[in-house]
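One chain is shown next in structure tokens, namely the form predicted alone.
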Amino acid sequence: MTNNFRVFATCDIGDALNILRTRGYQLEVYPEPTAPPKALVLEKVRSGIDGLITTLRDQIDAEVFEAGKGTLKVVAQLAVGFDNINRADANRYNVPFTHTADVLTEATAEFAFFMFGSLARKMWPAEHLTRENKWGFWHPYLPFLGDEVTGKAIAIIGTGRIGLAMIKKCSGFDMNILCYDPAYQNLVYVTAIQDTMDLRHARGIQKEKTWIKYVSIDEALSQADFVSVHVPLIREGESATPTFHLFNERTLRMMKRTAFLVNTSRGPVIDENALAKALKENWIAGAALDVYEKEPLSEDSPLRDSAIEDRCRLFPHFASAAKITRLSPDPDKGMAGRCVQGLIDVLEKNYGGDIKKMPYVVNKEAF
């Protein structure tokens, strides 16, 4: 198939891009690391571009619909989130615009876990020790001690993909799951894991009986030893059930002196001055992001603050960075395979030329 569609694309999203090439695609690639100049995505847009690939790096809004007015056909999005795309705009315009849901549900949902580990353990600070040789003894509890992750509480923030994916993780782990979402909940899914840990119970491969139940936010957040978010960004006036700063003094207040908080959702869900606060003060025992209000995380973060750093871990963004994950070509592996086949979609006509029927089209209301 030979097609002459222009695309271009604000990084090099690896061998998935060698799809549109060997269709006939005219594709061009910003070849730097960081993101490249709004000035130049417009400049590209307005050279009457068919398709923009996107990360969230990029700020996509009127200004762009405006500079491809009649020729811009779709906007793909390599991410999951599309916070950086103003979806009102792109209605205005009636450019549909896509995104790589779901592909990247287990990744994000492992490295969640695995920074609870990192943080319960002292992995940190227990590395640090070794490498500045100031490990000159054994002892059972000094300098420190960690604590384990099996058999404990723990509360699953957003029970959507990815916190039915930690949830399976956890069972694994005989830990108690307190579930909380604003929006919905997934009640047969829930039975079926209590029926799961109550199979594994039975049959001797755990010692302890286990639960998982939904419950309201405040008993969530004072009950668990772990609290892991994953509800998407909604902000006053957006929705019923907003989650902009859900995570403040109020509530976090309510978790344990003990307790662990994760978030690998969006980073305005935590009001992060009101973080840095609790670890200072001891409210709770440590915290793990991998997003923030800002990104990159600027240099005067209060979270960057050494009086907390050794309960504090600050990962880059990159929950869903594996390889298969972030670079497989294959649609149903790969967000940059997902990413290409949204494309695809929506420049060929495929699904009869019906936006609304195409699976990774966001802003199916506009059409």
Ligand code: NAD
The other form holds:
Amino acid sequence: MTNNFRVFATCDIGDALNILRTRGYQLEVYPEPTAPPKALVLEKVRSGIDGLITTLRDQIDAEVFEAGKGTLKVVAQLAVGFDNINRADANRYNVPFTHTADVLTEATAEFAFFMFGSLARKMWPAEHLTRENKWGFWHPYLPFLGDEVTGKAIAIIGTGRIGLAMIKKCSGFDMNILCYDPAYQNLVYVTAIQDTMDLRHARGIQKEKTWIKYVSIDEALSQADFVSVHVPLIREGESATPTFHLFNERTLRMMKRTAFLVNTSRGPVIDENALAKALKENWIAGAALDVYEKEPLSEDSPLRDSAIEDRCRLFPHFASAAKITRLSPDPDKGMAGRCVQGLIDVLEKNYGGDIKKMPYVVNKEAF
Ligand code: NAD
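Follow the form predicted alone with the form predicted together with the ligand, if you could.
Following is the full complex, with the preceding chain placed first.
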């Protein structure tokens, strides 16, 4: 098949781009590892490209859609989160945009789980002890002990795709599970997990009975030993349940002093100054972050304070950063494959050209 579509990718997303080349697309890829300046994106869009491949580093708003008026047919984002794309602007200009939901769900959930393990079992200070040759003797409790994850209670904040996958992983560790989601409650899934927990107990696979239930945010935060955040970034006015600074001084103070917080969602969901204070003043036991209010994390961030170093794990927006998840050209396995397929669906008018039927388009309401 030969197509003359022109596409600009703001980033190299690997072999999946060959699918477009093979189909005859005129593809230009921004060659640097950093994001292109907005002026360059505007220039490319103004030059009449049909499709734009983006990452969460690109700000896609009215300026971009205006530049592509009459020519830009699709924006294909390599991520499930799309808070960098102004949905209202896309709708006003009638441009569909796609995302890569589902294919990164398990990878992100497992990373969140490993973050809890690393944080609670003090893997980072323990390795430092060994590497720095400060491990002088084996002792029952010196120089420190970690907290078990198995058998504890976890609060899942946001029970969408990744939250549900996290629930599945936590149930395998015999955890009790508190769910909070004001907009979507999957009672069928939660009942199936409870049935599985009961069966595991009945068949002697787990010693203690465990439970899962939906609760209020107050209950979730005040009862949990671990709190895992899986919400989209929703700013004030964008929905009835915004998530901007959902974790602030008030909500952090609701958590147990022995509890741990993990955020793999989006940075601005947590007020970082409040979190640094909470860690410094021991309102909570520890936190592990994969995402930040400003990325990359600034050099003078209070989260880098050496006083909280042992209780604050910092990762570089890495939760979906696994080989198959990021790069597989198979749209059922990789973000790159799904991103390319989303673009093709729109440009080549798959599904009879009905955008509402295209599985990876986000803003279906505009069509
Ligand atoms: P999803 O849309 O399936 O689930 C999000 C859930 O959050 C929904 O059920 C929604 O009802 C709920 N929610 C909305 N407002 C809420 C609130 N105020 N309180 C509690 N819950 C609320 O999305 P998903 O696929 O599970 O992904 C979640 C987010 O994770 C993405 O939007 C993205 O920002 C982030 N993410 C990060 C990485 C990473 O590499 N760190 C990877 C993948 C996704």
